[in-house]
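Consider the single chain below, provided in structure tokens and representing the form predicted alone.
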Amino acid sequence: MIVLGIETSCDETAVALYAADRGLLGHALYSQIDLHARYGGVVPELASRDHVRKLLPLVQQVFDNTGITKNEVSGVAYTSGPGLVGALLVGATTGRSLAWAWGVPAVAIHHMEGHLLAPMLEPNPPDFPFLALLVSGGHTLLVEVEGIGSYRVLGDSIDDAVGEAFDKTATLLGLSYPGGPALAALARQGTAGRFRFPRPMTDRPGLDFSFSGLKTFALNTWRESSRSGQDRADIAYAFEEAVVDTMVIKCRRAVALTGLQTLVIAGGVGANQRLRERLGELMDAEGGRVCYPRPEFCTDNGAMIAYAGYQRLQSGQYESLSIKAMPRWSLEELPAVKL
């Protein structure tokens, strides 16, 4: 069985294909960060015009990257959602429309399962069940995996997800758009101690998330600040381990309440170099082990929705001839996959 993985819920658009038995054969995607960093952030209208003018042209490099024919395709994968709804649109009606076309069945894929599998595509995949940090600019999740489709949140944003807060902080101190690896890379030349940020909802029970009251907090610092160079690589480092130290605190709760001892870490947020320093230095303190995707599959990619349509495929799950496109959808309503 090989599968064609079509990902476009957001600002990229990504496709790929997946073997049965030979993994996975290629991949390209096309990223429109030039296209919005004039803007600050995603421009959806823009957004979804790229889409259409990129995505059959990538589906065509990658079948001529791996020299697989139409032909050999058995079923196609696409980003249902969640996502920007315009986006997703370009993929599912693109994705549905190949399928009926070459006779084969197509199958609507949760966006962040495709993350929260990402890692098995690695050669040393985490066992189920496992303990997931989903982290990107639109989620910040905790997840506990028993299964594909069998999921439990235990852990929500109530505000803003990690990665818009990344973004947002970012602009506030005038650096470039993406803002969270920009961020990142400034926090590298800041000063420990010299500002403490709070840690949001770690005093209280609880597993859920809030950043938007430490995207105040940056601003309302740097407004009070100089305004120096110094001060913005200090007010990013203080910033970057408040968000970290904040998500180590959550995992280690749901370490000791599942008692779960792989976690894995998925999201564009997740190849933060910190974020993954801390969390396996806490996994190794509790005797476990924790799992990334490769850094260009911490992102959105077709690879992850390949991988993930070629597993319900197999398990017998398909489309109608309808086109699914969900903005906002629950991973707790996605069905179990039985291997």
Ligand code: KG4
The other form holds:
Amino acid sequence: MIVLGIETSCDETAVALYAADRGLLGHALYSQIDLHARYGGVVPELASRDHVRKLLPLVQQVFDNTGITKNEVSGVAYTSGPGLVGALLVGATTGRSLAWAWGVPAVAIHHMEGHLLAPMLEPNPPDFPFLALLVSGGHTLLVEVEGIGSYRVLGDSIDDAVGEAFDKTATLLGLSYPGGPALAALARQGTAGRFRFPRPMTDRPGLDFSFSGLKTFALNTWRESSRSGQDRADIAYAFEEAVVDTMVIKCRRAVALTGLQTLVIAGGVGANQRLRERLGELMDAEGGRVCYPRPEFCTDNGAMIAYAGYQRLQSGQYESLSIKAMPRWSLEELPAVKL
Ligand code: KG4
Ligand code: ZN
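Return the structure block for the form predicted in complex with this ligand; the form predicted alone was the one displayed.
Entire complex below, previous chain first.
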């Protein structure tokens, strides 16, 4: 069984082919970052139009690079939500139509399930059950994972997602969009102990997150500083430490609550080195382990969608001929896959 995966939920057009017997055959990605950078964020209509331009050539590129032909594809998986509705519709319409033309089933994939399963593409993948910390530009979720499709959301963000907080703080420090990786790089030059930011919602029980206050705290700290290069780096450092510390505290609580010993970190912010280091230390201390995908599979990619699609198709799940785009969609609504 070979599955074509398509991802177009936000500002990356991504395609991959996954084979039951050989694993990931190939993948390709086109990032729209340059298109949106001058607006300081993703412009939905521009994103949809660019997906229309780039998606089919990218599918062709993956076929060319892998030597696989359309006759060998046994199913198509496309991201059907959550995300920008216009962007999702491009992938959903294209995926559904290709599957119809090729006479194979199509399956609609939840973007965050894709992120959650991405570590399965790496050596030494996690065994079920495990805890997952999903940290992206749109979501901050702590999830108890029993198996594929059996998800219990333990914690969620009540305001900004963690990636969004990184990006907004980066913008106010004068870094270009999306500033998460640039802010993390700047933090490496920061001095420990110069500024101290709050650890939001850690002073009360529960596993929910709130990051919008940190951005305001960063703005006020920046305004009150002398606005030197070192001030900027020190604020970046203090911000990153506060975010990472908050996530470590919540993960420690989630481990205590569930007794689970494996922690998966995925989504774009999962590429953050400091977060990986600190959560690695936490799970060492707990006698467990952390698993994460390689950095390029932390951020949006087609491989995670092809893999999730393969799992669902091989268990007999597929969609009707309708085109499914779900801008809002909870992980808890997904059907379980029987292993
Ligand atoms: O998963 P993703 O590619 O897209 C969404 O599903 O949202 O995540 C993108 C987010 C952006 O906010 C980006 O700034 C952030 O992940 N990000 C990082 C790092 N790399 C990407 N944030 C902090 N440190 C990083 N190294
Ligand atoms: Zn994502």
